[in-house]
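Presented below, as structure tokens, is a lone chain in the form predicted alone.
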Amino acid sequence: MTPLAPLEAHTFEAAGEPFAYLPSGAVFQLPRSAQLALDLLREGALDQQELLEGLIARGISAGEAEETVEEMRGARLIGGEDAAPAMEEQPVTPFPLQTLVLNLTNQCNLSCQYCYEFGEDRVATPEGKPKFMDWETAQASVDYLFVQAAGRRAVSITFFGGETLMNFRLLERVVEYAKVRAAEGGQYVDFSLTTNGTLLTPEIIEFLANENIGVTVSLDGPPELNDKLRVFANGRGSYGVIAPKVRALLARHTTRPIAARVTLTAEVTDVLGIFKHLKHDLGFTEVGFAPVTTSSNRLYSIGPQGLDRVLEQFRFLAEEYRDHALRNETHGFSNVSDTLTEIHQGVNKSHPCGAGLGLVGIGPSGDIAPCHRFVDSDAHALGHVSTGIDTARQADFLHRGHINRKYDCHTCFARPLCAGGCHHEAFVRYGDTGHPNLHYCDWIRDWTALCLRIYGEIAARNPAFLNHF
């Protein structure tokens, strides 16, 4: 008979119980019989009959042993010559659009020194292109979304910049128009935006609250950290302007969580201090962190030692999150909640995100980009709202970014969640949107292993909490 072998399961222990995480994205809590089977196969090559005999010799009944082996084969925990099926490289065509990121302007009233608006993939607004989106382009963009999202029950519009609120009057008109379009098609449309918070006014806050618009504020912590790089053009720090406006937003807009988004740089790595300030002092519902996207030779780029410090603090917050979950309390560390959501849903990604697939970014000129980070980068434009997507360019982008092409990823247990990492980060670092983010591999594996353990502990000790996901 054909020898059996453990397939690519990542095994781990949580709350004293054994678990396995599969390349399919599935998580299994292993019974004793399955753990024994894996141990036996790791000791040496066995065919199915020999494995059954080994289990029986260790006290597992014949019926349970047979059931265990069949279930393990079905779940692809073990196998013979059969290999895991390859993931299809191309999505079902046409793939309906779900999320539109409208870059209402590429202008900003801040001069954050790490902003990718003028990063390695572009230097300025291309000549002849508008800096602010007009109504005709916005209307055409919304129309494009609803045509391309036919069959979707719900769609999303995210407003972005530059500084989004510099074009607030257009934002108002888009919300009104998109709600009408959604009602005509029996769909639901959700709105969100990202802002630096400096232009929030009582009128704007009232509108955001009344329209139930999700808000993420880019803020890097208390003034001594935020004001290192998030500054006005004259070098003045922005925290003193933002903080009172954020407090007013949080006091009025209570219909959905308000999040803070922190960019970590070489000098801004005090994750615990930043989380405490934003969550407990200012009162944000959720706080999320992301390392700056940049080439490695920038002074604000985080080196390996800095990433290690960040991971250690992430570990502390993740364990705090677990403790809160075991008490049925929310915590607010969105990095761990986002990862646990994907684990619970059994996510197995062909691509790192929905860029160019279920999501596109639209620039002020109406150019279609794979996502907001590629807006106004002519080299990555996929089309225009007036003519639609160039399907050949879209297919090339998606082919480059598919996990099957990232050979460095094929033996990594974290690939169902990572799929090689951000397309834009890959281009900035390696000049290729499909290149795996190799500089983050160890970090991602450690983070994924940590989140799997946290998930397993919650699943074993308070499974009802997982209904949140």
Second form
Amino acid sequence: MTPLAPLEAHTFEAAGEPFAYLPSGAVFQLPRSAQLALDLLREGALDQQELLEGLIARGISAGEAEETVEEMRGARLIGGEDAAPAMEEQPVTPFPLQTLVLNLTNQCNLSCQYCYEFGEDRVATPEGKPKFMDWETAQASVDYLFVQAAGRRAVSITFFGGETLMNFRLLERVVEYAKVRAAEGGQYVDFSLTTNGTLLTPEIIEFLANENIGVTVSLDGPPELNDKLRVFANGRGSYGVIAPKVRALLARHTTRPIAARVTLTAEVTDVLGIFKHLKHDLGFTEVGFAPVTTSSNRLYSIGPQGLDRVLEQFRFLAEEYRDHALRNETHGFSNVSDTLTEIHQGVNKSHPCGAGLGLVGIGPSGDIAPCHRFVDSDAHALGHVSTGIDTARQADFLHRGHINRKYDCHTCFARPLCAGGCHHEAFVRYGDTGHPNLHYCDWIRDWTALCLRIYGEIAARNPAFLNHF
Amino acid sequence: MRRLRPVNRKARQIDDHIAATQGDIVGLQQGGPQPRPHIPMGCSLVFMPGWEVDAAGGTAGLCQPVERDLYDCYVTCFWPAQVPDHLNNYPDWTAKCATATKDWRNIDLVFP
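Next, report the structure of the form predicted together with the partner chain; the form predicted alone has already been given.
Next comes the full complex, this chain leading.
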């Protein structure tokens, strides 16, 4: 009989209970019999009969031992040579589009040094291209979305920039037009936008609230932190302009959670202070953090020690989040809620995100890019709204970014969630969108382990809370 | 699963998948855990002539004629297009069979 051995699994403990997280994305709570079986097999391979006898010798009843072993084999916690190899799963083709990111302009009224669109590590080549999207391009983009999204009940349009609100008139027209198009096909269209907040006016806020448009504000915390890098062209900090406008937005726009999105840089790592300010002083519903995307030699790049500091504070907030969850309260640290959502679904990603697959970015010129971060980059364009996507280029992009091609990831337990990390970050760091982001592997593993523990604790002590995800 | 506890949705999908591939094939009995010991419907214990075989593994030595295998299909519409079918062509096939255990000899062969 084929000898059995433990298969790849990340085992962890939460609320005093043992759990296993598998490459399939599944989370199982393990009974004592399963733990004993794993212990026995770690000492050496056994065939099924020997394993059953070993379990019975340790006080497990014959019936329980047999059921445990069968279930562990089925879940692929243990297996023999006959355990089926992992399947290569290419995305379904054609893959209907779900999300369109419209970069309404590539212009911005701020001059944040770290900006991936204008900063030192930019991939965009906007020379000679339109600075603002015109109506014909926007209309063609919306048409493109609805043709490509045939069969989907709901689609999303996200407005982006540059600074999105520098082209607010176009945004209004797109919303109006897309709603008509959606109604024609019996579909639902959701809108959201990202803005730096400097151009919000009462009229715009009214529109966003009335149209139920999701809003994310890029903001790096209280003035002494935000104004280090988020500055106007003359070097003046932007916080003083943003804060009153954000307060007005939060007071009026209550139909959807308004999120703050923080970029962490070398000198901006006070996660706790930033969270407290944005959540409690300004009143954002959610606050999310991401380390700046940059090559490692920039002064504002966060080094390993900075990332450790960040993780330490993330841990504190994650535990706060858990305590809130156990009391059925919302907390607002969106990094945790985003990760818990994916853990609860049990995602097992072929690609780190939907870029070039269910999501594309469209620049002011009408060029189609894998996502908003690649907009206006000739090297990464996948096509044009007038002619559609170049399937060969798209296939090349997706082939590069597929987890099966990222050999470094194949022994990592966090790969179902990470899948090698952001295509754009990989390009900035390694010059290849398909390169795994090896510079933050340890960080991602620590973060994933932390979120799994939080997930397990909520699953053990207040499982009903997981219905939110 | 009775031992491992599937916690997230993927784990529950795997659980469903295992149940679907490993459980007995049970006609007309869907949903919920299968009771053990499992007595399949159609077993001669419950007098539903149908799926049993004789001691030699064939049908020649059964205590009932083989055409009676159709009885179960007829009564329950188990097959999509059983012959005889009671909807269109043989509505009265069991007219003389009020109680299957007593009257089964009254059911005739059918030659479509």
